[in-house]
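Just one chain follows, in the form predicted alone, and it is written as structure tokens.
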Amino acid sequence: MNNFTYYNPVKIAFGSGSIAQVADLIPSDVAVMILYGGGSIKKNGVYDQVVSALKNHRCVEFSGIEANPTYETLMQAVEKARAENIGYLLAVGGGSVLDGTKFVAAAIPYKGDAWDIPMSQAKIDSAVPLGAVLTLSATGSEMNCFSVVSHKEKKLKKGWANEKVYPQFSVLDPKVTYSLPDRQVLNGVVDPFVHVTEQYLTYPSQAMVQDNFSEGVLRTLIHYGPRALSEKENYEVRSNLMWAASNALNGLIGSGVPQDWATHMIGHELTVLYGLDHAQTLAVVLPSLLRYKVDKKEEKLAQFAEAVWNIKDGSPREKALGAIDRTEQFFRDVGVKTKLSEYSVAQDAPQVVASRLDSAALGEHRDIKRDDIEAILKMAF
């Protein structure tokens, strides 16, 4: 196991009727922002919820953050931010919204060009301090300092993280998940699940308490991922599928382990160029990268292979590739494809995308350059 330092300072609210102890959460004495984006949470009953919570304190909203948070749209938020005063920012949505929310955290108190902040990775002295109420479980955002942002008119998508943007609480309802559309439930079963293989499918680093946790978020996905649609409104699919999600990004299954995040690095490409969501990406990109890679990834892959899908007979080499086969059959069974060709893109998608990546070394290993990410991606037509 490699050296590490854990820190993760998010208070969690779980649980039916945890968005009423919003008002507890944060201090009466700040105005503040509610962040949201198309609407949904005034039809789901959460924007009610969140505002009777917020009866006592000075409220001001901002509306209309995107699937995929634009540069573009979170400046109008932070203009808005800085004219109000705002001292505390409270996210409403899914990971898009908690993404771009931490942006505006960190920009609003930013001198220069807001956008070095995910470019760049620029030095933040500081943040408003911000919290959660989660509606969707997917990307775990809830629960660390990470973060995507998207430039519209630069074409590009960026990740940053900053320990300052840490939610200082995140509030988890599994209830508001019962109203959402099949493909954002369905996104929130692969994009875990991606998560947890980017830190664990790599090579072995004696690190059993992590690999442990790391086969029981997988198995826990497994289990309850297919019945998500079938028993839309089951507490007990619904509360282990969103805390699953958070446990696979907030920290702790990647401390002193190698990681990989070379299909979240390719897949942001496929968002920017053509549209997919970030976890049909994902469902796209990983089954061919561990093809490809079986080589590098065998000995993980077949304990992978044992741990999480039973899978006991055969040589490491056939476990690994069977592994990867149930895992690409399990995106298909929860009603995610995992083609290129099942999608409008390009023919030429893998060169135009390897060519983004030009200077690309991911994995890792480091290993995957433009040369790979190209064949990687003619596996996945």
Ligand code: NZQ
Given for the second form:
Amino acid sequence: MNNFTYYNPVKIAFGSGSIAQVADLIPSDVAVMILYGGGSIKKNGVYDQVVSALKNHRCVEFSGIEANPTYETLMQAVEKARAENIGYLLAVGGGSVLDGTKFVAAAIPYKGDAWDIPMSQAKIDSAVPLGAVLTLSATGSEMNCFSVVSHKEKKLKKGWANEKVYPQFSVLDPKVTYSLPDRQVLNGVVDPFVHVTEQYLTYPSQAMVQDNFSEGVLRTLIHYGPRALSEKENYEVRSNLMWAASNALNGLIGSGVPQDWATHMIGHELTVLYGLDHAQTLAVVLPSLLRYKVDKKEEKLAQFAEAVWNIKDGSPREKALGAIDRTEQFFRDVGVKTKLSEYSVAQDAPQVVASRLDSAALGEHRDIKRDDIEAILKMAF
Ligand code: NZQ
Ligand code: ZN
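Alternate state requested, the form predicted together with ligand NZQ (shown: the form predicted alone):
Complete assembly follows, chain above in first position.
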């Protein structure tokens, strides 16, 4: 196991009815900005619950944060927050609203062009405190300090991280996910699945706690994922999926182990160029990437085969390949396509994406370079 520092200050308020707790979680002497997306929270009752909880706070609203939040939209929130002297931000939505709110929190006090923050991980001295009410469990943004922001004009999608933008709290009420459309429910199975594999399917590092935890999260997603579609209002199903997603990317399973993240880096380009949902890109890239890197990932893939897919027979290579097939089939069974040709993506996508990642050195060995990215995407076509 490698040395590590683990820090996660996010207070979690989990369970049915927990949105009411925001009244006590946010100080009452500051102006609060409630940030949300395209309006789903007005249809499913979440907005009413939040407004009712904050009836004694001075609140202003900012709506319209889009999926894959853009710098252009978020800067409007920054301007409004500065003008209103906002002292606390409350994100109400999925990963996009949460990531966008983290950016706004850092950008409000930032001197200079705030695009520097995602683009070049610019140093930030402070951030406005923030909390979250999660309505779509997938990204883990509710319990980490990562954020992914797109620049519409520049056609860029960039991830950044800073401990100053950890939410102070996140409210997780599984019932608010009952209103999700199937496509978003599936994104909420595939994205955390791949968050785990990015931290688990690398090479052995004698980290049994992290491995067992990772395998447990994967088994939970496999067990409950399909049921989320057939039993839309099953609290047991939604609560387990929600907590699995938080644990997939809250730093715990990634502590002290090598990490990959190549699937995500390639996936972000597919979103920005062709508009695929974040999780859709992952379902396309992961199986091909694992097959391409099977030599170097064989040991962990064989362990994954046994511990998660119950594949006990065959050589390590046979188990490894069997586990990749089962993973791809799982994505397909729940209804997420795994081939680029199944989306409207240009034939030259492998070359175009690879050229945009020209100087990249991805993966746990930093050995996935431009030509490898092109080869992986050709396999995924
Ligand atoms: O905008 P509204 O109207 O709210 O609708 C949203 C949106 O259209 C809808 N939705 C959310 N909760 C709902 C609901 N509809 C009905 N009922 C509900 N309860 O769902 C749509 C998608 O929402 P979005 O927030 O975009 O989805 P997700 O949570 O998958 O977030 C994706 C973003 O997170 C980034 C991705 O790159 C992408 O930009 N990621 C963030 C990470 C992080 N911070 O750690 C890690 C991830 O790997 C990922 O990159
Ligand atoms: Zn992801």
